[in-house]
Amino acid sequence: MLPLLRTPVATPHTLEEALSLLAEPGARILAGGTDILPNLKRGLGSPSTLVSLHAVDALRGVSVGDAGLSIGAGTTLTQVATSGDVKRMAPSLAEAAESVASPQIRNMATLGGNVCLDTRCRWVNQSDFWRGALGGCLKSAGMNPEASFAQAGVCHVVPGGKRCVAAISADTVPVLIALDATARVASASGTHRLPLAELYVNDGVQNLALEPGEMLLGVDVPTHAGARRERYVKWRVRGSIDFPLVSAALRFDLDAGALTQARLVVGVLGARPKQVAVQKVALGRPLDQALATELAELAHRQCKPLENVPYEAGHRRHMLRVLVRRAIEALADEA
């Protein structure tokens, strides 16, 4: 069992107090601790002050208005998977909570925690003394930069790369990239609103585009009035506790049973969520089989995995296309 570094932990019990708190420099959030501490464990970061979110009430909760669908960060991802709301408006959004782990960790995970997922790579999800014998690494450079081992420049997945490829295997992300979700995000000096595909840069270290002393308040989808058939797909190696090696969120809007709008965002290749251009393919065609095997087959030549995750690369990406064709005669068969 890996020791938890002693670290000062505030309590704020309104928005306010969070962000001035989180304005500090040096200070993390502690949402429901299932990914960060495990990582604080392994020495990944060394936060001044974790600032814990549980008591924070506006920022949970699921409302339904105008604009559509409205989910607090502070949400859980069970709360999420059994919204009734949820299940209605996004349904694959309900899928992907979840997927997530284990019951017991859902029940402690947010939504917010999950769309700010740490990236994962097998070379850096390890202990302190396992990648010391490596000599770190990019991201481990990155977050510990006073760390002795630390190797500024050094990648294992790619050697000679200067930009780290960390994945991001958030189950919930690519669903909501797939449903033209917003994130609204504050910090002390006010609120803004940006596209929840905007909220990820290609720089596994930091893949957020957050602002020190930012904080995500929670996300927004939009309400659809037509025909729509959605799902979101993943491959890992159990049913449960993993995550995800590869994963899809497909998205298709119909009239009168030709596509106006088709969607698929895949996870786990690299540091933010890759949108496969689909839409000229499928505009105004059926959801059928022929296009079912079409994307699969356009999924596999725009996807191309690295080993930055357990498994073999090639593997994953024959995955992938497998589970996009499934996914698609699957939602071909209910349409």
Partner chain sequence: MTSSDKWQLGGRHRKLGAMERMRGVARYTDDLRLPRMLHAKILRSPHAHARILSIDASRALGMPGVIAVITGSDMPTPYGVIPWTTDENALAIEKALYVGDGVACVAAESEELALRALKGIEVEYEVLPAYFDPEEALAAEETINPYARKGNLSKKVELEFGDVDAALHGAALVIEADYEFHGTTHGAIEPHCALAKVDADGLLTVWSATQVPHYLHRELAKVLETPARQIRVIQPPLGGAFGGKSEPFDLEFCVAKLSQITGRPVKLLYTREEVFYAHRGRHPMKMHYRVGFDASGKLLAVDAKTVLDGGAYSSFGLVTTYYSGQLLCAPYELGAYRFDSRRAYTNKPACGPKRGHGSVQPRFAMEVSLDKAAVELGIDPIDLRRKNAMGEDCLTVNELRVGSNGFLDCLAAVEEASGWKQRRAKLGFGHGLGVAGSTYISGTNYCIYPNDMPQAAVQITLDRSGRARIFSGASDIGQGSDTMLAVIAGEELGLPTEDIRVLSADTDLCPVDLGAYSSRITLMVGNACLEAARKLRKKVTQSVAKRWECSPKQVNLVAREAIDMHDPERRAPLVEAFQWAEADHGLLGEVGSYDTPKDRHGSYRGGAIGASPAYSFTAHVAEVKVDAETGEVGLVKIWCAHDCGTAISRGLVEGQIEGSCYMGAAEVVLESHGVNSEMGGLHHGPSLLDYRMPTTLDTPEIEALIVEAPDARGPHGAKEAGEGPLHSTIPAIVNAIYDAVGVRVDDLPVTPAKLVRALAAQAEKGGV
Contents of the next structure:
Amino acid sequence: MLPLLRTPVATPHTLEEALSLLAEPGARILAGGTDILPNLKRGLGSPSTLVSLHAVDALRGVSVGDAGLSIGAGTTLTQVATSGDVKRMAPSLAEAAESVASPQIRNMATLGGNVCLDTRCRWVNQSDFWRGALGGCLKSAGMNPEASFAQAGVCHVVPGGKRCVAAISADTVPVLIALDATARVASASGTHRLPLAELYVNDGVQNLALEPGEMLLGVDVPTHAGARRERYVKWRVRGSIDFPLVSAALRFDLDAGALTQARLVVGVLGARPKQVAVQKVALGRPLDQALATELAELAHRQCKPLENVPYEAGHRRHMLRVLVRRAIEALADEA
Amino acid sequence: MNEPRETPPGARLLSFRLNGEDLSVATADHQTLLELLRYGLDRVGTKQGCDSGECGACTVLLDGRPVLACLTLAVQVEGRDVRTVEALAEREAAALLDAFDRHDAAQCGFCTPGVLMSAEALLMDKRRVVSQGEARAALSGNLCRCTGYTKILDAVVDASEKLVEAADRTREPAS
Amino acid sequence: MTSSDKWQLGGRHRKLGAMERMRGVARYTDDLRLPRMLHAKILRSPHAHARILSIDASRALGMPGVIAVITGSDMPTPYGVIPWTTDENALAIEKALYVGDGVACVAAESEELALRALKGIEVEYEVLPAYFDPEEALAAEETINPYARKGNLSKKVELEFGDVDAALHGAALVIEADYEFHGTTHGAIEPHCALAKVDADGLLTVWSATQVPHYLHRELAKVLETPARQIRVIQPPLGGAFGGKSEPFDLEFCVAKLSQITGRPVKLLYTREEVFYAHRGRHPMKMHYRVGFDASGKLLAVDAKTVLDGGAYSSFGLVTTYYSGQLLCAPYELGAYRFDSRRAYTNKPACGPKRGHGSVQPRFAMEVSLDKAAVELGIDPIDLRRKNAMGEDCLTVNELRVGSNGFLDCLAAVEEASGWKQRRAKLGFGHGLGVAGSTYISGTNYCIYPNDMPQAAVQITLDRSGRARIFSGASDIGQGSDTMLAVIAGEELGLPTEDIRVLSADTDLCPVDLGAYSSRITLMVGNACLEAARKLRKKVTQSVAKRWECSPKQVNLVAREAIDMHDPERRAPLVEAFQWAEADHGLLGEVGSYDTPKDRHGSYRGGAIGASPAYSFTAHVAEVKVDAETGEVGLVKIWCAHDCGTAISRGLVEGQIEGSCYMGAAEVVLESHGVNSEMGGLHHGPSLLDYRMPTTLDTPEIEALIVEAPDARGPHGAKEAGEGPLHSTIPAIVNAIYDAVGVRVDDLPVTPAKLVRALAAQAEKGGV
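Would you generate the structure of this protein in the form predicted in complex with its partner chain, following the form predicted alone above?
All chains and molecules follow, beginning with the one already shown.
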């Protein structure tokens, strides 16, 4: 067995209890456990308490209101992927949730957990022994400040880099950003909302703009009355049990065949998703082959994958271009 | 030598249903369900292949859904229903085991308990004849290194057919 | 009897013990617990190459629950599975040779406490230059392995048969290229695990997830300096092996030693990461091949130069080095043949035998060369192979004697099943079919350690309840060897397999068997079993004949009955027949043993390595769809026809074929055991996430076609099926990729990036 530290686990039943437990310094949330437990088993992080949310029913469920979809952070990815409401109102979100890891993981992992998924890097997501043999890096030192790594401040992806570039690897995040979702965040002192895009900062050690004690309650995805085409695409080499190697969420709103909104959000580059600036090129145009090629080129130009996850960065960049073009071609055909 | 007398922090009594039986057992906060099943309760049918959620050998059913016991803390199953491979002896599951046996679907058998739990969930969920494609999707979180999956998939489809036949027979009037 | 009389041989059988395994009742090694059992953990080197200056375990020994710590100097006798290359210690003594090399081992009251105690062991290292490339290692001054006698050259074999230079000089076509086979590993889902205890009278029992209990027994005796008679090795049900558990590992020595020291049972279970460090997987090989043909496509000569990347220890490397050349000489007549293979030590986890030991890599180079020649000469690739096929009962260019040979039938079977003739020309760009063929041994003629004793032995007893017990040292690693023995014995004795208990792989209960490797069990242990069963059959039929006053020859034993073949109305229950026989002969027990014929190979030095009593043959056709823009290879279907001599149990043979195809396909497109300088000798991803084994969604449809060319040396004609069907999977897929998109990637794995680069290079060439 891989060792878990003897961290106490709190099992609150209400949101209030959960928030007050989370206010303790060093407390961390345990939701589905599929990200944090492998990390803790490999010595990444040393929380003072784990606040397990499995009994907090208030965090679960998909509901539909006037403003759109509201999904509790504790809703499992299987529930997101199979919800009729999600499939109807945000099909690309269902697509993204369905593509995560494996069936068992999707039955356990939550939407909130995926939104808050820790960044990943091939120099970090290894055992304690492995990272010790390496001598550590920006992220492993940042997560375990007490570790006695000889070169605690080194980045192995970007030599000389001072900021960690571990990659955001959550499948649902690019989609939620592309759909203009907002996050509902709570702490013991109150609740606030922020656009999901603003939840992420450019630091792979800790890429979430959450204060200690804050917790994601859920995400709201606004409704769109008019015509919309959306899709999530990703490259992975194995059909299951795999993280994305590069990913993209696309959303196009149309009025009388002309684009009124366009979003292209790319994942697995650095610590936060990249919003490719496509509006200027796309608005007012039809969704067609020419646009597919142009936006794919734009994505290729603006996005530079790094050697932070497996498989050559150059090829991942090439794949991004192909996936984006093909996705738009397919969406154009749907019309 | 002194044996350690540490009481783990957060040691607690855990109550849950295991294979139809209500259990109350002592557990520690940091103990995984896999550890509890294998080393605490000696239910060794649930296997450990990677201990990191990457192989599916420890798949159990939690409230009817396949989950990974290595990434579930024991405390998370409080009050819930856990089924392991040891429960697969009657009803639908017997058909599944029989199909696996007839098809030679197990070679070394180490991944098989986990595979069976994923298959069992699929058959319970669909309650009809499943396709090869559905079986492939449902078992895509279970690595098998021996079989190339061919006979496993055949066995799952075969078991679903046998179950439908059996259900049809019971529905027919006894004349 | 004639084969038409077989009443269960060649049928389908429920596998012995399968239900127990599936239901979670069977206890694998980690499922065993003993009272007062301690748990052990190994401290491993974080350096790829370092001198160990000092080890101080005093802090660990003072930690709660820690009972004992051992280091290499507690077990100083070197060992090695091949007696000529004893270059390993149970734990490193002078130097650590790769990241993950075992340095010290702790026994504690729990696994958690043992792990914690590892941090209390201080090791002072002097870091040395490390070598990750075999050619750099061969050129280096620094010697990696302290027991090495020729610097970093672990083994060199150079053999020539016929005049290769003259033949190549006169060839109409010479295909010359460099091929590279990356390293891959076994990936059994059960991690290695061992448990040891010492009885009050000093008997040491070791339960281990091993596929070679006998070799473990021998090496334990040697390293622990304990007489073999005081050691018992038991192999519990095994969760896959594929060659990865075919020699002793540090954990077995450690639990045994710690158990001797503490007097308590000790268990050690590897983490998944440690399984990758234990490795002994497929050797990376760099191969330079020149293959010459005449204008009609007849093979004139092969000239092969190979560098093997061996890792830190020899393992089976001496044999691997020979196999990399010796096993290439069938199924084609080569004309003349030369090979020059050099194995280098490097600062990496040691390589060893993985399914298709040593010959999978050269088979890839050879079969791709053939494919290139077929294109150059404008000959259908299947026809080219047919043209060069050797027949049965012939001698290879390196003087191996081949008996039965179903290769042409294999080719015909895959040609037919895949619709090769009708479909191949019609497939559009991106869609292709590829073919390849191969051969493999059914066990090796000579044992790893020289001796004149039989290679396999089986003991069978019958009892008055109408049952048989088979005692066999063979290791059922999931391939179903226990079932194979039950079918063979049951066929003779009239018993269905469920009336037979097979007690295997326990050195106290069973006769010695050398283990599950080199595809030896069906032929060797099967023959031994057949001999013992026939002796018992004779006793039983004699006793029946005596009572029926007829000739024993007319008594048949079938399906729990003795039957008079001249008067089928006259029958007796088998249980009664057994009782008559026990009354006549006393307790019914017989032994059978098997040794290899020694006239199957040449007399030159090394001529016996690669020699086997019988050879299996295989042909594959693979169908792929290649996305030329992304470089992704979609595996559509694999047809594999395998000549296993005689299928003793069809489902088991199919299972071996299917599993082999799966494992080979994974080596082409997904798996890579990456340890190199890029990460300073650290394994690229010692986990089942990063070492990407195919899931159900990545595995193509596989159609297993059984071809039977019975061999006079096999039991009922049977040959191997467990390893042969892997070989040509790989080149068949690579050749199909070429058929689909017209480019070749000669260095494995075929990653999307490599394929896109190859396509781009071709487009550029085409544009000039």
